[in-house]
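This document opens with one chain alone, in structure tokens, the form predicted alone.
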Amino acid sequence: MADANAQDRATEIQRVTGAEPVVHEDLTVKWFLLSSVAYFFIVGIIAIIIAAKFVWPELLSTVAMFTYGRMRPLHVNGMLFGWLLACDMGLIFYLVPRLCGVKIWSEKLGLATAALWNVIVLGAVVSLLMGWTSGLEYAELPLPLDVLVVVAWIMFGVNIFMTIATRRYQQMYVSIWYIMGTILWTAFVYLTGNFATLFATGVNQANLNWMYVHNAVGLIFTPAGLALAYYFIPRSSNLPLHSHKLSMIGFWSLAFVYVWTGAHHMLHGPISQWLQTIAIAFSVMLIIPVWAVVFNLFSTIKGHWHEMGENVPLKFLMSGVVFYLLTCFQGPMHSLRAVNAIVSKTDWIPGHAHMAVLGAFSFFAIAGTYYILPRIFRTPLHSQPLAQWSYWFFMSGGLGFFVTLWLGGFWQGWQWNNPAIPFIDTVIALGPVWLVRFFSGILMFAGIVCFAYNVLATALGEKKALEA
């Protein structure tokens, strides 16, 4: 319904205006995707075996490439540029023509920028088995690999700005705004944490570290996510955004308030009290642009719900609002100082940084990739069934992952702060809750595997459908 009222409002547009249909190819959108969800898939055997060390820490422990110290930054890297953010680049790459009613500037300079991502990607996956790293959280890439990242992301920046500046419709949706943040953003955040940090150290190099990281989260995945999330419930519902400038609110506030919240990972350490206090304070005003973006996606479906029922891209993105509002709150709660005292350094960071990454902003991906995959390779979705499964494996190994790490972290942050209690000893308590997250973790990747192979097999199904 939502295709043919959007058909039918194009036909109208080209009645009046006289202008020719616009026919996206949509080369480098398929190239994105499809490279994404093998890297996803990939990284996914990665991550089983590292929860798997967790709980049999002899596991591979002879081979060097399959050391924990090697694998965990391939686990992070490849999830996190592999996976979610080319995925995310897919996708900006069909949204944004259509949302300016133009084809993409360039295909040829878009199809270039999916080959150098993936030879960024391979390059990864190689030196950081082989133990060559720069030792930095998330920037754990060789200098020569954050400079082709650098290269890379100008060429999809140009060619996203001049598809936006070249637009035939002058009013821009909120998701353009938030894909014109992310590139923006993205060049100042992978700069200070990838190249900044090379001239800074102790204190000051951890500061620019933990900026980078918490901001790679916030203002490089966050205004990604929500820009899918804004383009894909609508479309997915085939109802109108519930308000344009509530929309703007949660943009604009989101740009002034997230940059300042990274050094709430370092509080109780040595940096002044005064940035710890104005990491709290800002981390507590994150609640503005959360909450604007979540009333105004609910209330978009409000007295629509049940159509979650059988619509798997939009049981998908609803389930990111509600993981995206669930992280949102962790994290100003966790940046208070008497919490952080408990929770800092503990399983519940990952447990928190996975339901973000994970079920919120992977989610949004997954969803925005079920959406489009019949409409670029113009034939029906493999199995919806096997949609669904991936959904609840997806939702079931997310849950099970993200609470029992927090409750097992916060039980974690008790034991180290009671000095009666001998370190090793809090490590042997956690065997149960890393038993746990090893299965949980497969069936998360059970979720991978049934949505990889749908991805596959409808891509396969458009030669049977030319054929036919």
Given for the second form:
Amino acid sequence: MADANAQDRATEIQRVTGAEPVVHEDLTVKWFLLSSVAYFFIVGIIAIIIAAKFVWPELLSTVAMFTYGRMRPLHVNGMLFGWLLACDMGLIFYLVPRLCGVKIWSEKLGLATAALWNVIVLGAVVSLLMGWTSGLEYAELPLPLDVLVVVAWIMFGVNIFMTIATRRYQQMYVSIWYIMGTILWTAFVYLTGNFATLFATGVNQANLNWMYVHNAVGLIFTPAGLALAYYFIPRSSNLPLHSHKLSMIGFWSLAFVYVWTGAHHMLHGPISQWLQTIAIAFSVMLIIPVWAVVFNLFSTIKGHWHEMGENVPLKFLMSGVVFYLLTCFQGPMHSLRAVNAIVSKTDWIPGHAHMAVLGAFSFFAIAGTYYILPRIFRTPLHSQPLAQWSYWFFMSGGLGFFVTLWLGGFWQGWQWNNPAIPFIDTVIALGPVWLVRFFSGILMFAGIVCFAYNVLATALGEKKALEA
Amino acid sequence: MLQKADTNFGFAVGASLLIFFIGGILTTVVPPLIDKTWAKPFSNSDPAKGITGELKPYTEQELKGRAIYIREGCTYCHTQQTRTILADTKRSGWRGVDSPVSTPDEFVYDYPHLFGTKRTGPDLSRVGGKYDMQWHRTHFRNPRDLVPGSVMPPFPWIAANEEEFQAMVAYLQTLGRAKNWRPDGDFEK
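To test you: the structure above is the form predicted alone. What is the structure of the form predicted in complex with its partner chain?
Let us now look at the entire complex, which starts with that chain.
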């Protein structure tokens, strides 16, 4: 059963063997999806405000709650945990039961998890705006919320693992490994970043913090996103996965290599040189898992690229794969000392980070959402043209954002390396870059609006379909 | 061997955790055991061994200022590390004197650490002693009054709250002063 079209075969097996067909209720999926899309929209507004503050620093600046330093962590946490992780979880609740040929272990537990997740996100909004923060980047949430995250993660993990344990097919598809990896690694990565850091100070704490930050992307969003890509690319194109062996190489090398690289966030900084060198060596090795995955996914679609035109999920997926490749090429390059001396701490970095989180992983999540919407709500997608529009808004806004920040950041880095240029001149020089970034943000937000409206209208369409 | 992970649930779980823990432990638990400077506060009274000075724990007032720095998210625009890059030591420098690079032993009392990742504004690791009270007051009220073109937000609620303002500046004046690399009271105007 080593391909994502397992579900069809499952139905086939059921038909032949006369076993009860599995009917999925997908209530948990719906709750996670709808709330995550709502946060995507709300946090999108915050994103635009902080982009505007770079151009008009006086904007909303006299209200403590809306100062840049409080809204930025809200933007980051809101997008990562309110939108992306919640959407990933919803999609995982969709695909695990299907890949296992059974119902979700407990729909009730799933709904409780979704409810708790919403409590956490709303708690985060309040506490971050009030300035109640741990002060550690990406781990800003105050301790009580961290504890709730752990509880929610255990509830999620138990549900998914029990579903996998009761699966009908012995062989586990690649997506299942990635999901298991996500759940297990996240548990330890999160504990390191939010609890182990309580017992350390200074550089030691920073090292734990960067281990968490780096692996929040590398061992939470990457495997979750790849689980989606490995499932939805074959599903939405109706093609079998190119190579099972290659997917194994990708998975196991990711598991081994990623966790070593945290210290590359402090290159040239006050942290032991040998640790920096280790981080650089492993960062370069990241090219292996990335290339294994990307080659596999490209080969799957080989000869069928033209189908992307009409197929919105496939379009998002394959663009996501391209962005994934680019981000993961940039990453190892940044870790080289010579490159790092230019780009580190500049505006290049948000350009890079947005390509990973928006360009790659959010594209996968959006694709998955478009793909499953008609299936969970049992009604056609509200509007195909609107979905196309959302793609082009995300794509143009995204590219505008990434490319201007790379150019701007690189330029900024060169200026910084010439101490004859006063710092403030390097700030003023970036003005036009920040203006373009702001307008790119508006385009991206237009993408969010089209996407969110389409999701909502499709969900409401279900009601109409039932009433009619 | 990995073929086994395809079908065997327990094996897949065990192997993915084991592989993860090798790197996890070697890069988080082991380094502070090897490099003692991560936990030993900077202290040197012998000029022959390099720059002198001593890292002192923060006072209550300085900690209060630090808490405000965290609350307002200054760290999202300001780093606190003079890196081993020539331009960094020049930019953090003072009247033609390059600043020393930051070392782990200068940050032992930092909880949480505030190294930062982004320089929208200049690095603050050596800003202690650079500006006087009056400069900071004006700057917090409106940075553009002092530095036209700045994108730093104004913090009128800090400037208006004498206790918070004093604490904030007390904290800023400690930054980078564990090492005796510049004289006291020689402020830029």
